[in-house]
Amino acid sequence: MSAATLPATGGRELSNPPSDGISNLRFSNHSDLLLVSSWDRSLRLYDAGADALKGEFAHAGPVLDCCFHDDSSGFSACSDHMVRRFVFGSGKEDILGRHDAPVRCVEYSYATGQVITGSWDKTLKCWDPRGASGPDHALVGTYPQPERVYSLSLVGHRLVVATAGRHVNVYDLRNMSQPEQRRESSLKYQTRCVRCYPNGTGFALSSVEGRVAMEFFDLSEAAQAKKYAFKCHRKSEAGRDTVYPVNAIAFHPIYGTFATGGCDGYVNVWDGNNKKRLYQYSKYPTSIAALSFSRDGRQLAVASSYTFEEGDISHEPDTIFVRNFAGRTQLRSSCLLLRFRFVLDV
């Protein structure tokens, strides 16, 4: 499948980026604040609109994930096994608790007011942030997983957990005693990312083997007949295919289109309902480690950060780009102008 590349620039480059690999970035649900976690042992808070570093919070080890509580505080998942909350204005640090291995993922549920963490200790834990600053005083429950947790995603009361071994567990946060569904990924290789559809009907999974699967929660035969998987982030040269891991998926909060980022340094934008790729942005300096849309969908944050898929080699510096994202009218006009009609390779 040939590519339509739009446009030539990667977007605005934020000043004062992390000095080591970017593990994740998240826009606030309320503003243009951007929270960034990094292997340089820091959690950073930016005002993306003003290109201003608002705060930097040191950790004892690499920070593997982050999320907002609100615009005044956020949570971090750290390789030192700890789960922390930081109050941005004062720099105050609260300890929610710990796992028995590095904490890979953290999410905050606005539906239940709980923090959910997933760890390489093969457990999921739920925390009440109101009980922070005590030894596990905030712990609500611990839920064993079949393998190490690699990715989490929330929509409403639904939680999707993707682990090593291609396991996928679906929970209802109102009843965590056991998974609502236990699944195996439809992709043959290791899961990199899971993200729920904004409309709450299903989730997308990406793998290390350049594929994305579109899944649905409804187990009826009619609903399951709609699921599919497609190839992406691949390159063909001289009859040889090079396949890249798909590290990141981000759904547009309004249109339902979504972006994927891979180790090939490209960001692709897709229309999942019509099984089409809308366009591909010009190549970024190195691997795409994370993606996040702003609350209104007008901005897309892109972490261009080498993910060591080829080992410890010389690579471009870690960079955060913020680019304006085309509205529906602009998307339609661009696609018509380019006569761009590509169907996914299902």
The other form holds:
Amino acid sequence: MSAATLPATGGRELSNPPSDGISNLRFSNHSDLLLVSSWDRSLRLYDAGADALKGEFAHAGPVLDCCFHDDSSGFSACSDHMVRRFVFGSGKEDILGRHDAPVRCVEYSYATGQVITGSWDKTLKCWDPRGASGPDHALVGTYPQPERVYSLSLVGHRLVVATAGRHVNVYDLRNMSQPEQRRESSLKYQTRCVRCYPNGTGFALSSVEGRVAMEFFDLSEAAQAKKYAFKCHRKSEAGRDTVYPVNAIAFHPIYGTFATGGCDGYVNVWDGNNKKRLYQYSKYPTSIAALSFSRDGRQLAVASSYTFEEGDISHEPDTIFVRNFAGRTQLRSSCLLLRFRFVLDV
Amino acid sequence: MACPSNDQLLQLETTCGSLLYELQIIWDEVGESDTERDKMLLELEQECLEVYRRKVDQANRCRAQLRRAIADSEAELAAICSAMGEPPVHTRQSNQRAGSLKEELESITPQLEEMRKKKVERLNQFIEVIEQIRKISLEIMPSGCNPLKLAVDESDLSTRRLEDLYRQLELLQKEKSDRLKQVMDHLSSLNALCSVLGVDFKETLREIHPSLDDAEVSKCVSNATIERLATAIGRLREIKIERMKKLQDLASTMLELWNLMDTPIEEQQLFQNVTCNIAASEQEITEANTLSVDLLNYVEAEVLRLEHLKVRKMKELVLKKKTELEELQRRVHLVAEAENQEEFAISAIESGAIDATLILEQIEFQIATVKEEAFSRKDILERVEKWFGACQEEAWLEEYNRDENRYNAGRGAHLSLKRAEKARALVNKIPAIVETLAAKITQWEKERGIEFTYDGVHLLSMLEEYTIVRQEKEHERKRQRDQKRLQGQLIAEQEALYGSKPSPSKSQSAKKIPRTSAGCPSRRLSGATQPLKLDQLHSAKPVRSAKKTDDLGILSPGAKGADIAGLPVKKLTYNAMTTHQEVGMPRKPFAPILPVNNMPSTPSKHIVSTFEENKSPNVMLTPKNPMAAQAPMQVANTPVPPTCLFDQAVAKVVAPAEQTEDSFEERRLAFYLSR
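Switch from the form predicted on its own to the form predicted in complex with the partner chain and give that structure.
First the chain shown before, then all remaining chains and molecules of the complex.
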């Protein structure tokens, strides 16, 4: 693969990164605030533009996911089974509710005003953050899943849940009693990450086997004919392929292109419609744990943090890079210059 | 009465005669009758008589006046003398000899004047004394002053009375000075107390009586004032004693705390002025502000601070000891007690409900117990390590055996050979190791009457499981060897149906019947990560000699553990259920993957749904089917006859439903919790 590697640094490195693995990071929908959840049991709020740590919120155990409510508050999913809400300015925290096992994912739906969490207790729960006293008053509903929930993604009224055992459930948030679709991942290996397209027509799935599948909600023949999968984040040396898990997918909010990050330490940017890889950033110190685009798509936050794929080994320190994302014109010219490689897996 | 002088009389007679002569002439001329003449002469005589009479009356009156004056003066004089207590100065008898009345009066008047002066002087003295007495009495007893008593008694102006009064005045003055002294004494004690207690002296005085604080005015010495002074002194003394006791208590508490916490000398000296009085009596404390409210508060705050410090230090000590205990337990693979206990202990110390020393004692005791246990466990633990080591080597050996290149003369090949030799010997010893270990454990358990736990797991059960698994594997191996023969036949059939097939690489398939070792002793715990698993992962990596890029290439180490099939990788066994997984079929490299039904399948993306789950993905990688010849990916040209695959697939389908592999996060959390 001789796709062009864009030069320069991995981006600005943020100061005061977490002291242990980064489980997820998110840009706010309203500003350059960045919320970072970490295995060092902290939830951190950064101002990415100013490179300043604005707040740090301690938890009882590793924090596995986080998301914004708005610029003044956010939610955390913690391994101590609790879902919490934090008000950043005052540091006030309250427990929204609890699961029976570590909470793996948390999302906030602007469409319904609800918080949705997925846990290893094989359930999905919806919470109303305005729910008053007591955790159980905030609980809107519990929806059993076939297996432990590994990843969640929302777009509009649709929710996609990826679980262990390669199950994929698609829900309509307006009617959660039954999944809208029960599917199985078209990839043969454990699902790492699922992300919906910003245009709401489908979702992307990544697995531990260096592969990404592009799927569509519309079950008609015509729509399903468009789906495909491709290989990525693999290294070929001496004729042998080494295959890496793809930990993170992030869609550009405007262009619809997307970036993937893998355990090989690389971030690739793809054009899904044309089935091309646009470019690859230079290798990061260690595995890419999470990716997030800013609201205007001009910045991409990259969490370079070992994701424990080889167990407890020594690794590079966990860092957060924020890099400027190429503008459209630059994108076009790089497309022209690049040879593209894209292997289709039928 | 002195007669007029002769001359004058003569003159008068002359004048009278001449007047009479003249009168006669006139009468003669007039021719007055004799009667008339007599009448006139009689009138004349009468008139003259009248005048004489008048003159005499006047003289009489004068004389009476004089007498009266004298009598008055004498009376007054006598009165004065008697009032003044002096003998009468002037008596009538003595004055009768004096002569005429006028003389008498003349002599008595100055005497009277003098006595009057004396009286006035005396009176003034009296007034003065009485005034002073009144003043002092007022000072001493403002309400008890009786003005009537102090009026001047004019009837008694004697010196004796005056002296009496002087004496009275003296007494009063003495009393006043006594009282004043008493007041001054009180003032000085009050001053001392106020100074010690840090109370405003002047303010206190003013409250008792304004004059006490005023330098201009003489101080009030009334009973009330003195009483009030005495009460004030009593009250302040009580306060002083009270504060002194309190300060001494605080000081002794402070000394205790300093002693307990080894406070540095510099800090202690800050309170030198307090601690020096720790055993003082009330009288000994005389320095200003040594018992003021501020000082007391200051010391109290310091004691409070020290006590908080003590609690913190106790907490720290307890935590330290707890960590020590946990460390000890971890080293001998004893499971630590629930964390809740620790939090309970900390909150209890903080609330003061439980004495920290008690908890410390408990922990110390626990530490001692653990140490003792450690000693008894040492032998068995060592043997367990040996057993783990042997398993590790066994796993390495299996990997090594699968490596096609192992006989190539590369770097370190001879080392590997040596290691393999040793490993084989060691592997043979494993049953013996396990047996002696089990025996030791049983003996230990019998002696102690409790189970031997290793990280919370019953070690004996672990060993038994391990033995069972091993046996099962042996059976499995045998079975596969048999089935391989069957597969050979099937391949021949397929060749007839579908055309030529790549030649089998027998060596690999023969030897590479999955001899997955038991891996590591399957643990029921999800938290235990054995280093040897990682070893397996690492060693599995360079095994294949691939000639092509195959998407079945070597998975990155991380990927291997998760939901992978078809690759000869040791699956990470994080739960007991995975024992079956290991039988799971590492897939032969370069082998085309056939669907179970042996049909040339269209690349069906949903074929996976025909199988229970991803434990048998090797079967599902249909696109690799060379017979279908439609895989866009480059497939190997020297695949292995899928005999073993078929077996594996069959076995796979037969195998009961298993749990899926864990994600990286689950493993990470398990590791995190086990730390």
